[in-house]
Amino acid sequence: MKIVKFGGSSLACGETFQRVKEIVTADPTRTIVVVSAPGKRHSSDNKVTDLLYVCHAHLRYKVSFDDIWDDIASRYREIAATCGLSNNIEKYLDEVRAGMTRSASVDDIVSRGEYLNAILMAEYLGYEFVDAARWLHFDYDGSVDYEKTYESLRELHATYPRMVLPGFYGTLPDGRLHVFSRGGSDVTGALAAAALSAESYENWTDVSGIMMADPKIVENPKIISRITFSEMRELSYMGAEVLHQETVFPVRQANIPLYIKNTKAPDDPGTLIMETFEDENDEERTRFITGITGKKHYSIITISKTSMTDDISFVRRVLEITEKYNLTVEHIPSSVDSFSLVIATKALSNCLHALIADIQAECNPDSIRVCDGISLVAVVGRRMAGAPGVSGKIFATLGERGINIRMVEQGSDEINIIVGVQDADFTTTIQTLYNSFT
């Protein structure tokens, strides 16, 4: 059994619905289908979920949203007509419209995009529609109740072996609807895969897998054929647009392979994500780097004090001060008599002077220096740990291009090397490293 999830771009209109049906019916083990709300049909189009958010805003301010609702309803009518569905879509549209009142929560309203799409897809595939409200359970703090969620879906699956599930939402203990953050349909699919001990979880989207670099920076970057969950986590944290963070946890915990596939090119191999790989494929034998990504606009605060290592509480006291200002310290590179705090510049915008004053008063350092306009670029690869000379090649390559490295840090598991460069060198750094290692 495979769990398959299709994103909004894969379900934007009747034509894409037809493509999804071809993919699902091509493999009889694709028995559980999770769907998003319709996405954009073209660059100037709107996602249905975005329109539903606008509807809620209009309700809140007592502004008519009839035109917006008409646009939403027409999307579902077009899908039903193109796919020749006999289901009375008008009945469901009327029910949703009647529920869009001032007393309705934003979660009540925005979840209806997936709800309606799942009803249509269930009829189109001949599967059972199972509302997410029947099985996906949240605690009051918004966290998933895994035990109750898994048990509920297993019970439903015993009755309905082939199901279409709307993504993005579930219910709180009191029965109210609750939605994940945007991208939450990915999480719904992962939960379904873990609950039913699926053979694999296929996440179908509009790209043929995870790219080695941002295509806005590197032209036609290569697709990563295989990546570990740890590598993907590193890339995601450092800015790569991969998967919703909560998606990884359920399938990783259950050791279920996760595939990223392209609805428009279903025969492309895509990207396989697993905990570990026992062997190496041809691609991995020829390069050590899995992916390159980064984020801009950081500040480096360097704190110096002679014989700092003799004061065993010095670093702790500084970090307690950053905690006071609710600051996330991304990295702490250090030397004998100094260490640096790498913090997002935006987070420091209203507290930098107060932070420095507190550090000076509490810790009495010899000096504090602040350097703004720093970008962090991460080179990620599980095979770097056993490959001598990778760090040297990174530094030499950037040096040849005249790029000044302001900071260097490597994770303890040695799957990533992070360099800090000037914001002005951000794009050139990623392009240079990509061209050097691929």
Given for the second form:
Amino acid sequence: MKIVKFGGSSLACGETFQRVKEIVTADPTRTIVVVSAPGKRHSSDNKVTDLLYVCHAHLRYKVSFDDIWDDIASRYREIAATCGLSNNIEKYLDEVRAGMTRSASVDDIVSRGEYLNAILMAEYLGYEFVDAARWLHFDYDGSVDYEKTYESLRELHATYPRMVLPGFYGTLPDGRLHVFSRGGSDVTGALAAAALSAESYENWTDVSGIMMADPKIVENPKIISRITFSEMRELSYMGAEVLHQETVFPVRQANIPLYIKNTKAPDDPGTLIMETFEDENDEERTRFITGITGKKHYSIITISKTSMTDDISFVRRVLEITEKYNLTVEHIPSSVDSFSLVIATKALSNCLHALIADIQAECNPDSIRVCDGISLVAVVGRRMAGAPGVSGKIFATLGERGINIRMVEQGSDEINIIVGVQDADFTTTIQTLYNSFT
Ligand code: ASP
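Requested next: the structure of the form predicted in complex with ligand ASP (the form predicted alone having been shown above).
Below, the chain from earlier opens the complete complex, with every other chain and molecule after it.
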């Protein structure tokens, strides 16, 4: 059995619903379908979830939201009409509308986008609609109660072998609804896949897989055919927009292959994500790199002290101060008499002066220098491990292009090499590396 999750762009209107039905019915093992709320039909359109957040803001300030609601309702009416659904959509719309005015929480309101879409999709496919409130359980801190969630879905599956599940939300222990952060239907799909030990989890979207680089930076980047979970974690942490961050954990733990597929081009192979790959395909044999990504706007704080290495508590004392300010230190490059903290500039905006004053007072360094405007660019690839020459190629390529590298870091599992460059060189760095490795 396969879990298939469709994102908002695949469910934006009646026409895309029809495409989804073709995909689901083309494979009889696609028995569990997870849906997002309707997304954008074109670039200037609105996502239904965004409109629901706006409804909540209107309600909060007691401003009429009739126009926005009409917009939302018309989206579902169009889907029902185009797909010829007999279901009484007006009844569900009235119920949701009435629920919104009865002191509903923001999570109650924004979850309705998925709820209504799942009701329509269930009727369209002839599958059972199973409300996420019946099986996806959160703890009060917002973390998923895996055991309870998996058990509940297994029980429901025993009664309903073909289900449509709304993504994005579940319930807290007291029965109130709770939503994941944005894009959370990806996580719902992963939880369903893990609960039911699915053969695979197919995540259907509007691109034919994960791209080797950001298409806003590199023209027409190649699609990655196969990527490991670790590589994907590196790419998404370093800025690539792939799947919701939490998607990986449930499927990875259960060792379920995850596919990214394109609803508009269902025959494209897409990207396969797994824990490991035993072999290499032709493309992988010729290329060490899986992807290139990066993030802008970092600061490097360099702390110097002569004979720093003799003072064995020095680094710890500095890090205790960054901890006090709740700062994530991304990298700590070091030399004999100095080391640097690489921290997002935004995170330092309210505390930089206090942080420096504390380090000065408590650690007594010789100097502290701050350099802003740094970008971190990551080259990621599992095949770099043990392959000589990859870092040499990165440095040579950037050197030839006249790009100055401010910082270098390689994780010891050798699946990533990160370089720090000036923000002004960010785009050129990614383009140059992409061109030299493809
Ligand atoms: N509809 C929600 C959002 O727009 C959740 C999702 O689509 O995954 O963020």
